[in-house]
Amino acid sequence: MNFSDSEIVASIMRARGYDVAEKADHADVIMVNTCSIRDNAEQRVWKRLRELKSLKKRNISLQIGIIGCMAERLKEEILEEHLEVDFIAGPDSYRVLPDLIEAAVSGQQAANVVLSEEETYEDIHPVRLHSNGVSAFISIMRGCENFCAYCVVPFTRGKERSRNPQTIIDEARTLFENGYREITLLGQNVNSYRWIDDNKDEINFPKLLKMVAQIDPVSRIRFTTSHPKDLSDELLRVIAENENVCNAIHLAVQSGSTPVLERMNRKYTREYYLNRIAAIRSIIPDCAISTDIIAGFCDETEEDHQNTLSLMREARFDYAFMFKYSERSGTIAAKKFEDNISDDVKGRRLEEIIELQQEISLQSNQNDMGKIVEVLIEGQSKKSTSQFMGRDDRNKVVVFDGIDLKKGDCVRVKITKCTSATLIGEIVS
């Protein structure tokens, strides 16, 4: 989401007659743009701040702000305590940053962080930055009023919104018109996607996907993310009949005990969860399922954390991103629970999920042995420029010897062997 939202602010900046620097010694403005989900990712930005700070020293007419949610979880601290940022703007004041910079320029410290409870930005054309000319993100809609009670989002980030669906199709057409082969629709929760046309129509995510869908039958649709509340089976039956649908579907579980789910206010059982994974196979069989797991969030007991480990052999995820719980300051979590785990707890707890899932995931990849995928090329491997890299319709990664063979390209490739992360294979005719 953040990635796309720096699409989104380049361009509103290029319209001022600013362009992209390719470094930030030659630019008269850095944006840092920030995320609050985490207390790492705002560690990484004090880090950033401090690298700037000496930048700043050598360049005094060079104009420093922060971005996103950061800015708007922590306006005044950023303000009072970090002298080199000139102006900050919260995710809805991304239209008024050249003016905020011009404030700025004149000596003032400019801010901004008013949320909207319409702003969707759809009529903004984002400047595809770093592309690799293959793969793009188109933000379907904005905020969330979930309020799990670990997470910082709703509050920075507001209400949920829905843009036009026509804006979201105009965007796809013009992304396959230029050679884009794969998009993938963002939301905080696209399954809450809703939007009432002119007929007093309703068109929910499944209905959105389709239309998205139809548009260029032979090249990719993604999405992300779904909560699990929220799947419904007729979205599942649209991934099913669409073959250019991915086959991949990210469902954050965050726990396998209903005590702490209920705690976390996830709004469903672990019951329910298993019922969703179930229904995925049973519509889907071939699809990739990946999660998100917090590992030792507030009174989670050693039973808890055995819960979660037992949901993820019975759920089989493809692939996880794992977390310790981190406390955010003005979430729900951080005014009715005490952060009472210890870190080392936190840690071991961690550790036992990351090596329970590489095992799983190793065997994932493991049963795609011998098969055929097509993967769609999106550049060469990190390791060796004769060997290239992409994704199956699964999100796997895929790595493969070739020749004569460019972005954008889809061959078919024989699986032959592979690691907990990746598959390795070679091209078949």
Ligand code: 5AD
Contents of the next structure:
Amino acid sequence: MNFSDSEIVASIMRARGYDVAEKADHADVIMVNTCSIRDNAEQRVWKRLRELKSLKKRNISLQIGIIGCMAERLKEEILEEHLEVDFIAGPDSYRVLPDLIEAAVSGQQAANVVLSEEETYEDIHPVRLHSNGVSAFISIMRGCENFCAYCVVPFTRGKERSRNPQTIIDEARTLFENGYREITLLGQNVNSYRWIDDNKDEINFPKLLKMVAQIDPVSRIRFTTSHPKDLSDELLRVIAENENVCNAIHLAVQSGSTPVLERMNRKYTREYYLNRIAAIRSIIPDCAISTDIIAGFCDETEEDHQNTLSLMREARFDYAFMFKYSERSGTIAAKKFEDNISDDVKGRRLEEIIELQQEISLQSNQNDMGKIVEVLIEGQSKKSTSQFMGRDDRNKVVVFDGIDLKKGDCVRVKITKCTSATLIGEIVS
Ligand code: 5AD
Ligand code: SF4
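Could the form predicted in complex with the named molecule be given as well, to go with the form predicted alone?
Full complex below, order starting with the chain above.
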């Protein structure tokens, strides 16, 4: 989401005469787009800020800005304790960034962290930053109102709001006309996407997905992320029926224990989640499923942890993002529960989760041995110029030898080897 937001910021800045600098040393303004989701994300920003402080000593006219969720969450602290920071903007204030910078140039710290109920930046054409020219993100909604107990997002990104579908379709069409072959529709919970059109008809996410898929039937459409509580069969059918909607679903489970899920305010049980996995498997055979897991949430017992491991064995995720619980002040969990699992125990549980996931990912890749998959080439592989890398429909990374190929080409590859993270294969005609 931040990557996509940075592209919006670049566009707003460009409209006021700025351009993207190649190196920090060349820049007049540096903005750090920040994330507050876990403490280690914030620690990285503090470290970056120390580096920028020394850059500023060498170039006193340099303007430094903190933007995004940390700006929203820690405005006072940043302004009071970090005098090297010239301006601050929350996720809904990017339109006024050039004005904030102008105000900051006159010597005063400038800030805007007002959250909006309407801002979607829908009229802004993002500048594609560091793009491979093949894949791009389109943000379709902003904010989140799920209030998972551990999560800071509803406080830093505010109310849920959806973008006018016509602007999404126009953006997708422009990308395809410019050679992009894959777009990812982004939202904190895409299944909450909702737009009422002029005829008072509701456009929900499955409808939007179908509309976007029909623009260019040979280009791929992905989306992220869905909340299990409202992953509908209607959506699963749209994925199954539209060839170019990729067979990959990210469905964060967080925990395999119903009491923990209840304390997390996830609004589903272990059984309900497994039922959704069964629905995916029956409606979309060969769909990749990925997830997020938190180890060591408040009061998590050894039995709860074992239930997470057993759910992982049942669900057989293709890959997972796995984290230690990190208390965020202001969240429901910080107010209601004690962060009472020691760091050692969190660490050990996380290691067990990672180890099991690596085993499952390896088995999932081994099951692909001998299969022929369609790969969209993203570029040369990091290791060799005669090797290419791309992804298959399920988002699995595939590496193979090739000549006379370019980014954006689609090739059929037979899988011959694998690791837990990569499929390796040979082109077939
Ligand atoms: N501690 C650890 N992980 C968290 N996530 C969100 N908030 C926290 C937190 N306080 C994880 C969840 C979410 C992902 C984006 O980040 O797993 O799905
Ligand atoms: Fe956070 Fe839950 Fe919203 Fe995801 S759905 S952003 S975890 S509150």
